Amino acid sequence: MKKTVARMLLLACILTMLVCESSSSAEYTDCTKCHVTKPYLKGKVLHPAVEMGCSVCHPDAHKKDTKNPLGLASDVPQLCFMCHDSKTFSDKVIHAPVAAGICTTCHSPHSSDNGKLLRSPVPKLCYTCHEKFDNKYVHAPVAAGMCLTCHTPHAGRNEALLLKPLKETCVQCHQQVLKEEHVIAGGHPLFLEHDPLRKGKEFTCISCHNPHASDSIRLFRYKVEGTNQSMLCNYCHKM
């Protein structure tokens, strides 16, 4: 029994020496000899950096003293910016997780079953941070999970990370409002400089309508009982 234990200890020492020697070698590139990589690479979409070799991102993986965790060449997001243009993620309005540099919160660094290496499909991914819209009435593109039809996920020039200014966003689908009288004879103004109920905001479509969901008909922003649409007018036009 003692001889068996001694042999096992000797074998463990030899293996340790071999691994250390291999790990310090610049030619050591086969990570699969020690690391089980299959769980990280089982997704349908593989990060191109992985195909280039683990050492592209983990050059210091076998050094005793490394500045960054897991032997990374740099910390995230600077590591990502080695390939991805940082200007793409910097603009007037920046998505909070992008500003915080937590790329891997939304994206898997190795592989995924979702496009863009997303950890979950949209809109499920969005709802990990944003409250799900479960009101009585839900805007059709919201119900269909088409968040990225209106919003950019990283950074942009427009409020609420809209791909286009609000005035242009709504009329992409609702073009008829520009051609017909809106609400009243003569037409209610669609766009004004000031919103009487939202200080510092312009009067636009979302002054009356919630762009995501509402408990009132026609996605009205304010409470309307039943089909009595005239109730909405009273919020601005006091009788």
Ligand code: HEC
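Now the other one: the form predicted together with this ligand, given that the block above is the form predicted alone.
Nothing else is written out below except the one chain.
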């Protein structure tokens, strides 16, 4: 008699465990049943990966003792590289947060109200880490927040993450500078191997101008009082 009770108890136990186990996994299969109303899924732009199902990235969600936090398939950025070519993010010059693999500081993995799943729009995004260019004179494209007309956010082969070499960066909008005499009769030399004031840098437009902003007229890189332009010349030429 005692034996039968014990057996029945054991059976009941096993049955309960089985029922609980199966009901719990079934309860969690339809992720959107509970998560769809969450703010991280309600942005205007939905990551196409989310449409493939939450489990591509969270195969172990709601399971105990998972390998990675949040039941993720792997850590970021390896998770992103399952679908995005990692080569795009490695080149001669790599943006520090990209090199550090912290993709989700700039991008939401789920959805966003901003294009490209950005956490905030450019240039606000950039200014979360970089000081705002708020000198007296701000270069028009910088004031307009067009950082990405000159820079790539990830990686590239040009210095300062420029989309094009410096020689081409400025003249794409200022072609007249190459056609007319610049600064002096006959035209000041514009592209040389050495900038006398910046060791290891070429002499280019930004040897005299700051690409972003300045407290001096004409975006001069060095301090010039009022409109006294010869002050600029004196930094390199003793006249």
